[in-house]
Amino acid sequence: MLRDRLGRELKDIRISVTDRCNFRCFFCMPADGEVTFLHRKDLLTYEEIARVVRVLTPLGVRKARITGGEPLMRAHIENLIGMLAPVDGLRDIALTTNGYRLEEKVELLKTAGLNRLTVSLITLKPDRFKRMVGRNLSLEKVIRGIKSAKSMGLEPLKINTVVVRGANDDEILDIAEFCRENDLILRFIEFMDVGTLNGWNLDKVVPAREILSTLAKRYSFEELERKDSSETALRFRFRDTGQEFGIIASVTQPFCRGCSRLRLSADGKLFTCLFANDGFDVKELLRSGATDEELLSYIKDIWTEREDRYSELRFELRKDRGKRVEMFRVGG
């Protein structure tokens, strides 16, 4: 296993395949006109992405998660999954989506070799959904996508809900009940200060302890041990049904010391932290004729020099924040 300066192993790769999205959720992406998207020629090809993953598995990477932007906006995304599925050493391929195009894509995704799926669901109120995603779109289409994935057997199916005070924090119990009724694993996520364009401030963060307090008004649950030190979520189980839920508490209970994730952006940069200022350009190596051995050496040097722990030092580092990579550029 490859370790960084804090002794953290490299186990996971998160792959952003596009910076585009059909939603404009304020906690992730700026409004129209405030951002310039990548040109097609600037995107890594699926063949280039698969090559990076093949180089990474000998270094310890066992899981790959495909993200965006919205990954289902990238044409024929199932082709990438099909290229990753046979990679020696890769045990798990997951995808995170807003679910809007899921209904028409889910069969192709599963057939290609997708193992797991996570769908973002930030509200169950149709009018609020339109406001929060900044589009006149149908919440019901997302719900149908979730149910289609369940019917195709893509389980366990996870739901991600970013909780923002004054936006959707009044729906904690409703979303929990929806997930209980539909046998979905729920992950509440504290609103994070990724990038510099999402208007983050601490007053908008609903901390894990408050989410748990709200859930305790209706449900009895118990905390579970982490399956792995690199897990991002605090895990719990409802006592009556045995179903699991979790909270990703990056702001109030940082988990930097267990972070095993490397991120590959759509334009071919490697990021060692979700809150990084900049990445390392692997696309230039890929397109300049570098050998696999040269790529492997480059990535080993990046990881062994890594010492990021932004969430542990958040309030110290925010004083000299500067420009940081945006969520839609590098994935969650």
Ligand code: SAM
Given for the second form:
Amino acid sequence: MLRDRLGRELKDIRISVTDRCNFRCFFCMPADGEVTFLHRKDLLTYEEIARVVRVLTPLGVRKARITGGEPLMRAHIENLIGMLAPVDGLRDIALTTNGYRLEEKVELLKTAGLNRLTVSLITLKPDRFKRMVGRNLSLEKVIRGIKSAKSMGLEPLKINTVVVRGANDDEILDIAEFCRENDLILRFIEFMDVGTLNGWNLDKVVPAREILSTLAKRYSFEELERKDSSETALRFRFRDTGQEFGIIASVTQPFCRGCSRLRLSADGKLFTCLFANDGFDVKELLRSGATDEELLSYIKDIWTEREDRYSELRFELRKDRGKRVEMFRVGG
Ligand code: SAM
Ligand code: SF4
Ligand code: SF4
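Having seen the form predicted on its own, can you show the form predicted together with the named molecule?
Below: every chain and molecule of the assembly, starting with the one above.
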């Protein structure tokens, strides 16, 4: 078992497979933000990603989440899932998507061995959707993607909803109802100050307690116990249906103490925190002929030296931070 300086075990890897996206969500990669995308040669290949994961499992990693950017934009993403599925020790392969290409991909993903899926859904209003994602795209296609994943039996199916004041906070009840009707596990997410492009400020954050008091106007629910210390969401159960929902309150109730997650960016850098300035270049090592033992020792050192807890220190650290990695690069 590998522990960092604050005693946290390494359990999960988040893999960003591309920094590209067909959406330009204003809270992540705004349409007017200046973004230079990676060249193909700079992306880790699926073989390289699978090798990193094979090195990570003896160190304790049990879960891998594929994300981005938009992971379904990378060609044949199901091939990566197929390569991860047989990795010894890896128990869970999950993927987070904006859902736009889900309908055409879901069967391939499932057949390749995907265990869990999360789809982001930020509004149920078609015109608002176009504004929020910064593109003239159809919300209906995302909804169809969610329904086809459900009908393929990809369970549990989770929905991520970032809540931003003045943008979609008036839809908390409607999105909750949609998830109840369609038997989806909803996670509301507080708007975070990731990257430097999204114009974050504290006034735009709808705190977990406010989300809960809005939900309490219509529903009765109770809080559930944490399954384990690395759980990021506060979890609740609707009393009438027994369905679960959660809130990821990383701004108002940070959970750094249980953070067991390493992140691998699309260009092969390891990040020990979502809010890091820079990562550790594992691609360089992979492409210069390092052995598995060398890779393992490099990653071991990175984790054992780790002491990140940005969300706990947010208000002290924010003022001295200029450079900061974007979420679509490091993987949300
Ligand atoms: N493109 C995929 C998607 O949107 O689901 C995967 C990558 S996205 C960066 C991963 C998750 O991060 C999504 O659920 C997204 O809503 C969330 N996210 C993006 N920007 C955020 C922000 N500023 N604060 C909180 N969550 C954010
Ligand atoms: Fe793309 Fe996901 Fe970021 Fe939206 S949140 S811009 S879908 S990567
Ligand atoms: Fe983990 Fe960094 Fe988020 Fe804290 S701020 S929970 S250390 S990723």
